[in-house]
Amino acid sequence: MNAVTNTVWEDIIGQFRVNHPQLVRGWFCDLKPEQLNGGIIRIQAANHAQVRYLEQHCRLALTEAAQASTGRLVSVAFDVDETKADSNGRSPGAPASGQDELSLNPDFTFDNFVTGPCNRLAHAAGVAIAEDPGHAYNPFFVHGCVGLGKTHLLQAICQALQKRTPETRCYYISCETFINHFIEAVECGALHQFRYRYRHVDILVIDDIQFLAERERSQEEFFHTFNTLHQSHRQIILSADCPPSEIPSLEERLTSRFNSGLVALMDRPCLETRMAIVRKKAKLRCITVPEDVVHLIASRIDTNIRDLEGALTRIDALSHAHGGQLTLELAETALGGNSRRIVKIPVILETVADRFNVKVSELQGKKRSKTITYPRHVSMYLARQLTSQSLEEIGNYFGGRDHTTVLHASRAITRLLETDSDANELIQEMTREIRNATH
């Protein structure tokens, strides 16, 4: 047995950084070298998701680093320290109740959540929730288009509550894993053991809820579960892609429970927003980023969450194949296929002021007229489907009107879209001509 020296560890590491940069995490300074036994270089992680990101993603690149720096044959294991297990030999942020749990990422954890205006209100209940489970807010309920944060947030939820009370039963895992458990015990005659695996957890969280639409008998049992667990004052923590009463044949009685407690939207974040995230991303792969190269990715990327981290990755693989310089020219180069007209909400509130014969004053005053009313909010659908602003600065173009009164009226715009073939009509119009109109 031999022991693992500094000089070599850095060298690893440094090889890893070097090759690899796409993988390398913030925590992995915290890595420990145990020793080199029989071939193997066995190495030391906080908890079990890091060991099992270090698995997934960078077994065979660690090992590759490795063989280089000490001119062996060697391979790697990894293991969890057990001076931060807890006494049950579980680490925080490992799974508490077995099979089939999503795994949690490490980086996913309230420390790496970028807040603002789109998520302040589903962080601070996240928040809330991991110090108080079962009180604060229960149920909780967060939903939001895709990207925008809605896992990072459960799964920080599960790292925090876990990371405070190790003993705690956290059961984290997708609606389609409950539907096939639901399914299976049901074939196999195991009921009673499904039951007991649902009702006897401390938190259950759930993702992608909606897809329990159109599921008859898996809905009866989620009820019956829900109820269980809220009556025993456990907590439960729902994801979804719409809210509850958007969600196409729920049962009445399920959609009135998940709106009986905490109900948020995360939005799309604003350009600040997205500034920082592209920071916290970098920062999380130490990869240094000049200030105008972040503003240049987050004004040009205003989709999602998911599509600013390709950013950041393309460009830096860019940089490190022209030896490491990340520059505003460079980042350019990598965002050109990027490159679009953007939409202006100005725009957007002439176009509809021409057609409805209105005036744009009128548009962003108080009047509630009819006349008034249905073009502001055909502006506001225009405005939340043609551009990148979040629904706070959507609303603040109409008087600084709240996020709920824009939400309110795209959503009234795209549900007689869907019965009004001459509506349908008109906004196709009006969109070609703002997008004609944008340069």
Ligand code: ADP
Second form
Amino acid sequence: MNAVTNTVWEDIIGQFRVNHPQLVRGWFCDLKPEQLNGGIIRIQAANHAQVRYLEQHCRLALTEAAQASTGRLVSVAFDVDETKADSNGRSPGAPASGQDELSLNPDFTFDNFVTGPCNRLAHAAGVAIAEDPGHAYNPFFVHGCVGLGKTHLLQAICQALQKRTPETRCYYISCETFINHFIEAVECGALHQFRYRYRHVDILVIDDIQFLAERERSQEEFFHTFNTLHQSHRQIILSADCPPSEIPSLEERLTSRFNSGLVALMDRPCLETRMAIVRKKAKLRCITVPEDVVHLIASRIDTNIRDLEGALTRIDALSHAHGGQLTLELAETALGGNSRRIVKIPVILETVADRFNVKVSELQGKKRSKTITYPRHVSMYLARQLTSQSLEEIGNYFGGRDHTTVLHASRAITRLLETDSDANELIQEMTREIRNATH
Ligand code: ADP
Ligand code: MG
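Now that you have shown the form predicted on its own, what about the form predicted together with this ligand?
Every chain and every other molecule in the complex is listed next, the one we just looked at coming first.
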């Protein structure tokens, strides 16, 4: 058995960084190579989530780097560093029970979660729950469009909880897994085991619960699971791409239960938050990004955070191909294909004001007569549909109105459009007009 010297280890990691920069994470500096034994270099990580990340994404690349550095046909293996793991050997991210839980992503922690007006409430509630599950907000329901951090927040709660109280039985799964488990249990006559599995946890976290839509029997089963857990003050955390009342054909009794705790929206982030996220992601991935490039990425990509990360990856890859220098010019090139016409809210306001024969200042003002509120709601709806601005940012164009006002206005118009064909035609015409006026 040989110790792996620091020099060899630094060489392995150095090669890995050069060849696979996109896989590098900030916590790599805490990895410990234990020994070289029987041709295997054992590497210790701080927790199961990190071990899983290494297994899934880095095994091959690290093996290649280790072989190149040692000049021997070695391979790598990963373990949890028991001196850092929790007392019962289960560290953050380890499943509470069963085999096929979604694994927790080691990047999805509170430390790596950037807060802003778009997600402050959801984040604060998440932190409170991690400190005192089952009491603060139960159930906790987060909703928002794709790529806005729901999964990140849910997993951050789980990881914080398991770090604080490792004995907590935390079960994190996707709604699809819940449904599949249920179907399997029915087919194999194993409902008893299924119920035991779901009803004997301290915290049940189900991601993308909107998939319960149209699933009558799964809804029925989930209703009983929910009641059992809730009655004994065990924490339930759910996420979806829309609020409970908008999940298609969700039973009323489930909607009302989901609404009985805290329902928090995760909105699109504003520019400052996007910039903070780019900085955070860059740090996590050990990429040095100049401020002008941070600003460029954040102002150009305003759809969702997943796209923001994609842009950072593209820029990083291009900079490696150009010798590692990350300049504004290079970033412009990397994002080049992404330039698109961006609809601006003032154009929407002018178009609507023109059409309804009102003043832009009236749309932005406080007057509540019907002749003004309808066009104002239409403007908010169009701003929501045609721009990527957050509810908060849209509200700012309307005299600093609250984000819920924008949300309600835009929902009211969505509902109207379902039944009113004249209104539909009008909105379509205005949409064309706005797009044509956008260069
Ligand atoms: P969703 O589940 O809402 O579709 P995810 O949680 O998968 O979105 O987030 C998509 C990506 O954006 C992830 O890589 C996540 O880390 C990142 N992300 C989202 N919100 C934040 C945030 N507030 N701070 C840092 N990263 C974020
Ligand atoms: Mg998700």
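Rigid core here is just the name for the largest C-alpha set that superposes within 1.5 Å across the two forms. Everything numeric here is computed off the predicted structure, so don't read it as measured data. Numbering follows the first chain given and starts at 1.
A movement of the C-alpha atom of Glu10 falling short of 2 angstroms is seen between these two forms when the two forms are aligned on their rigid core.
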